[in-house]
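Just the one chain here, laid out as structure tokens, in the form predicted alone.
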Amino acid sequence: MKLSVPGRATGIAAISIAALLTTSAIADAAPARVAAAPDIPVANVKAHLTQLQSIATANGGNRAHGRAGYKASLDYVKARLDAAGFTTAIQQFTSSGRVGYNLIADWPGGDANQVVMAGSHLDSVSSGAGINDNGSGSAAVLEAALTVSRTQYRPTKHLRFAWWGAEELGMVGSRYYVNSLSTANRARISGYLNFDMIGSPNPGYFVYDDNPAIEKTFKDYFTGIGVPTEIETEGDGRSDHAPFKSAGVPVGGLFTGASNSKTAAQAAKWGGTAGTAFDRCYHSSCDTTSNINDTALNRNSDALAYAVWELSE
């Protein structure tokens, strides 16, 4: 996140049978709906993560714009997708005096009319290997976008995920990539979400308020697995969502909390430390695979998933 039955029966056997088919009817369809929503292997998720570890570490520790780390970062990315059966494209700009690069990936399928999207900063700042701030988010985003290859999921809406340069110099990616829409392709964006800093090692579970279909969406998640949630606050327009957001696209996303404290009342909602930042290793080199916490990943992966296949039905 940027700083700043046979025959027929009758009676009691009737209402029997009866009884019987529906419980069956009610039962051969819930495991549909609830293929609808996958699970999400954390497992997979912090293996992205280890390799984004691994990406910095071999290039002067950071992912940042501009740095070999970064591109590392994105091809990384980009050959997941391609081998899934994603259509890829590399969006080139320049910042700062260095070259920066947006990933997109279309997912063959759906209506062009009406496009969902997911996405992620993939840089870091320079100091650190920004695994929480932003690999956690850029990893879910990916390991859903790999589901929905391994899944074959053909939803009715058009599915685009996407990897965002220089989020941390002013979201200069995404804002360059919503510029270089035509007012016709923004318009056929029905919702954009954005996922920034999902694995906080003091978490709070976060959610956008900029939609109320897509914040809905996301808090019918949690309180299905009976997780709390508070309007997102502390990042408010300092992620690629806010370009969006200013072209006129419905946005929403999750977030688990930067350099803010956790509240007393937020602790004992959530567990955690009280008086301890959310995030200790925010924009910091301790930024780092011990700096994420298994439940919050796991939680708000599952969550990024539910949201894309709800809102892409």
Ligand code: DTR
Given for the second form:
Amino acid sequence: MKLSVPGRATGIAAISIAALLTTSAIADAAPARVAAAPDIPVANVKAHLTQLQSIATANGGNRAHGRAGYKASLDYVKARLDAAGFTTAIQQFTSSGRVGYNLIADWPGGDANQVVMAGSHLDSVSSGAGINDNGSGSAAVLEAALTVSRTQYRPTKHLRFAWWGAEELGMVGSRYYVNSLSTANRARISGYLNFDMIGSPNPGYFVYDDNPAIEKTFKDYFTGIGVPTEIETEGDGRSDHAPFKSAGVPVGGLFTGASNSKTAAQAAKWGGTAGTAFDRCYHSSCDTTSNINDTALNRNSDALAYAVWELSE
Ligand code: DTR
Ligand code: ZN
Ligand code: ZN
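Right, the form predicted alone is done, so what does the form predicted in complex with D-tryptophan look like?
Zooming out: every chain and molecule, the one shown earlier first.
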């Protein structure tokens, strides 16, 4: 195609344009390069945990369903996402006579018929601040979402992030969300990734084995950093992936352990203390910001980002 270019620079301009067309033609022919996931700064994740701890301390010591600390946690997360350009929505429901809330955040763009979701429950039990359970998952999902914005990631698929209410009452918020979806919208979710307790102080590295492709994605990440993993068996049906799985949505996730004790064999490969719970403060008042293993939180935050980028490319 001959391009008419005005002025004396026609020759140079014509060569440049021709080169550009050739280059772009080559680029079009080349397979799209997979966007490598950026590192998630664990300091940023811990800063969110500090905020959640402060919120609990200022609101009766917890962030439980139906209490002021939960809504304050939700408002904190929502404000950060709104400022980062997400389209957010609060979904309200009632459970045990108290009002609960889910927070849904959509990253504009991507194929609306292929939605990749990452979520975590934001509520704690009433006995404590719930920093590992589940501030850790909530903070990691938030920082991954903020990283999408910071890097202006433009995936092929549509990204949606969620923070669930009332998980501790039996996955009430996530079930309410799944049940509220039309059949068509449920079918548009190509995968749901769940992060509930990913910073346990005596950590194990467990990968959900519900969907083979999602499981492999997480295992590939940990293999890449030389960390062995085990299949998560303690919690089938015990977190917010369960309602999605029941609805036929492919699910996966990560977990660092709760009240079960680490075995000698696990301590030999992961470090930590054998014969002691992965999280001895599970559902206790000592589940504070001091109840986090930074290495586990860092590794799982980066694994979260790796999976979101890989599965949404
Ligand atoms: N139900 C979660 C804790 C929990 C226990 N086992 C698993 C396995 C996988 C994810 C989470 C869990 C809670 O208490 O919030
Ligand atoms: Zn819990
Ligand atoms: Zn939990």
